[in-house]
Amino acid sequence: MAMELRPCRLPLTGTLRPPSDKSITHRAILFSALAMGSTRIVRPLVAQDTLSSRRVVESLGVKVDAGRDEWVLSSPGPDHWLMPSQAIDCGNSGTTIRLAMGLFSLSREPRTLTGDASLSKRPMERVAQPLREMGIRVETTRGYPPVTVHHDGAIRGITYDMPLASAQVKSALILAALKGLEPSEIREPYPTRDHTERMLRQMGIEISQTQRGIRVEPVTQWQQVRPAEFQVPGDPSSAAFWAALAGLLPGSHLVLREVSVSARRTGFFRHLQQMGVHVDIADFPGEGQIGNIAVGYRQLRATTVDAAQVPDMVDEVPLVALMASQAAGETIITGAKELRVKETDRIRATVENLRTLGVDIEERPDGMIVRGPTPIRGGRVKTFGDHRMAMMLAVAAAVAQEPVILDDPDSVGISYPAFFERYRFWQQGQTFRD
C-alpha cells in the first residue's frame, strides 16, 4: 500500500543505535555453518535479507536457538552438513545467494540456491565463472537464479584478478578456497569489505595481506576450524539515511552511536565531510572497528565520486546523488557502474525518481550528474522494490515542498524494519535517546 510522506523540517537531535550491521549479521551466519560446534551472534540484525541466509545454514543442519538478542547456531560441521533435499529460497538476499554459492561448493552433492523475481534478475556468473576455474561445478540460468552448486572432485588453488570491485564475489571465492589442493590468491582493482577476511581470522582460518590482494590457506581438517563469538554493531549503510537528514536540516545533531566504522564502509561519511557536513568518527579502543559517529548540519557544496570510493560507499551512492541537488555547483559521479545490478538498476532508479521530484539530475552510464541547489516537489515515486531506495526517497521527501508519495514502504524490511516507526518518530518532534 502507498504512503503519503510530508514535508519536515524538524532537526535530528538525540542518539540514535541504527539497527544491526547487514553484512556482519550474513556472515556470522553463513560462517557458523564451517565450525563443528556453536557460534554465538550477539546482536544479530533480524531482516527479511538474514532470514533468508539463516534458511541456507539450516538447510545444512545448523540448529538456531534465536533469544531476543542473542542467537546460538548449533552446526555439524562440513562433513556432517545434511543432504540436500530442496532449492533454498534466498529470497531477495544478493548476499545470501552469492555467499552461499561459495559455501555449497563444499560440499560434493549438488544444492540449488533460487530468490524472488528480483534477484532472479542478477548476474551470477561474475562467481560462477571463477569458481568453474577452481574446478567446481556451478550451473546457472542463462546467468541467472537458479543456481546449482557443488564439487565432484578436487578444488585447485587460483589466482585471480576480480575484473570489478566486489566484496560479495571475493567471499565466495574465499569459502571455495577453504578446501583447494594449494592456497589461492584474490585480487581487487579497489579494496572492498574485509568482514570476510577479520572474521574468519577469528575462526582460526589463515587469510593474509598480498601485496594486490589476499591469500587464502587451504583448510586440511574442519577441526581447525573453532565457533566464535561474533558482536554485531550497528550498520552504517542504514545509519547513512539519518546521517544524510540530519545534513540537510538546519540545527541537526545526531550521534549514531555502536556503529561499525571500518574505513571499508564509512566511505559515505567520509564524503559527507567533502560536502561541507559536520562529522566526527570516533572509534572505541579495543572494540573491533566499532564507534559512534556525530553528524550536524552545515551548507553543501558540489563535489566528485569516482571509481575508487564506490566500493566504500555502494549502497550509499544514491544518498550522495540527493544531497548533491541541495549543494551549489555540480556534482559528478562516475565508476558506479555496479548500482545497475543491485536489487534494482539504482542508477536508473535514481535518476528516475529524483528528476521527478524536480532534481537536475543527468544519467550516465557508469553514474550520474547531478546540478544544485533545486527545489525538491512533492510527486508520486517507485521503489522498484528497493529497500535503500525507498528510505533514500523518505530523505528527499523530508526536505520536499509537497508530500511525496511512496509505492512500496513495505520493502524496507528487507534491512530496516523499524524505519518508518522512527522516521515518524522524529516527524513528531521527539528526540532519540537510543
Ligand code: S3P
The other form holds:
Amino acid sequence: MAMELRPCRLPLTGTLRPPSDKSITHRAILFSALAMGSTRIVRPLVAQDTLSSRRVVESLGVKVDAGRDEWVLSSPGPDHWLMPSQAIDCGNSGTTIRLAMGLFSLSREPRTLTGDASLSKRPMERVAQPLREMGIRVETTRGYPPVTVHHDGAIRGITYDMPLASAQVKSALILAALKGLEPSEIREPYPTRDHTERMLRQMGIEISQTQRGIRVEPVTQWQQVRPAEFQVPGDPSSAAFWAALAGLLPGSHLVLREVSVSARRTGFFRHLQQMGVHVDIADFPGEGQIGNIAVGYRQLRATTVDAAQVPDMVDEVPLVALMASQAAGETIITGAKELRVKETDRIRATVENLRTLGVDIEERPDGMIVRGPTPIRGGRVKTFGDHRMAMMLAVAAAVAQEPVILDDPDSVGISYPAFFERYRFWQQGQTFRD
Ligand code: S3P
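Switching conditions: you have the form predicted on its own, so give me the form predicted in complex with this ligand.
Then the entire complex follows, led off by the chain already shown.
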C-alpha cells in the first residue's frame, strides 16, 4: 500500500543504534555450516534478507536456536550435511545466493538456489564462471537464477583476477577454495569489504594478504574449522540514511552508535565529510572495527565520486545523489555501473525518482551528474521494490516542499524492518536515546 510522507525539518538529535550489520549477519549464518558444533551470533540482524540465509543453512541440517538477542546455530559439519531436497528460495538476497553458490561448491550433491522476481534478474555468471574454472559444476538459467551447484571431482585452486570489484563474488570463491587441491589467490580491481576474510580467520582458516590480493589455504579436514562467536555491530549502510538526514537538517547533531567502522564500509561518511558535513568517526580502542559516528549539519558543497571510491559506499550511491541535489555545484558520479545490477537498476531508479522530485540529474552509463542546489518538490515516486530506494526517498521526503508518496514502502523489511517506526519517532520531535 502507498505511503504518504510529509516534509519535516526537525533536527535529528541524540544517539541511535542502527540495526545490526546485514553483511556480517549473512556471513555468520552461512559460515556456521562449515564448523561442526555451535556458532553464536550476538545481535544478528533479523530481517527478510538474513532469514534467506537461515533457510540455506537449515537446508544443510544446521539447527537454529533463535533467541531475542542471540542465535545459536548447531551444524553437523560439511561431511554430514543433509541430502538436498527441494530448491532453496534466497528471496531478494544477492549476498545469500552468491555466497551459497560458494558454500554449495563444497558439496557433492547438486543443490539448487532460486529467488524472487528481482533476484531472478541478477547476474550469476560472475560467480559461476570462476567456479567452473575450479572444476565445480554450476548451471545457471541463461546466466540467472535458478542455479544448481556441486562438485563431482577434485576442486582446483585458482589464481583469479576479478574483472569487477565485488565482495560477493570474492566471498563465493574463497568458500569454494577451502576444498581446493592447491591454495588459491584472488585479486580485486579495488578493495571491497573484507568481512569474509576476517570472519573465516576467526574460525581458524588461513587467509593471508598478497601483494595483489588474498591467498586462501585449503582446509585438509573440516575438524580444523572452529565454530566462533560473532558479535554483530550496527550496519553503516542503514546508519547512512540517518547521517544523510542529519547532514540535511539544520540543528542536527546525531551519534550513530556501535557501527561497523571498517574503512571498506564507511566511504559514504568520508564523502559527507568532503561535502562539508561535520562527521567524526571514532572507533572503540581494542574492539576491532566498531565505533561511533557523530554527524552534524553544515552547508553542503558538491564533490565527485569515482570508481575507486564506489566499493566503499556501493549501497549508498543513491543517497550521494540526493545529497548532491542539495549541495552547491556539480557532482559527477562515475565508475558505478554495478548499481545497474543491484536489487533494481539503482542508477535508473535514482534518476527517475529524483527527477520527478525536481532535481537536476542526468543519467550516465556508469553513474550520474547532479547539479545543485535545487528545491525538492513533492510527488509520487517508485521504490521498485528496493529497500534502499524506499529509504533514500523517505530522506528526500523530509526535505521536500510537499508530501512525497511512496508506491510501496514495504521493502524496508529486507534490511531495516523498524525504519518507519524510527522515522515517525523523529518526526514527533523526539530525541533518540539508544
Ligand atoms: C555485499 C556486497 C555488495 C553490496 C551488497 C552486500 C556483501 O555487493 O552491494 O549489498 O555483503 O558482500 P557486491 O559485492 O556484489 O558489489
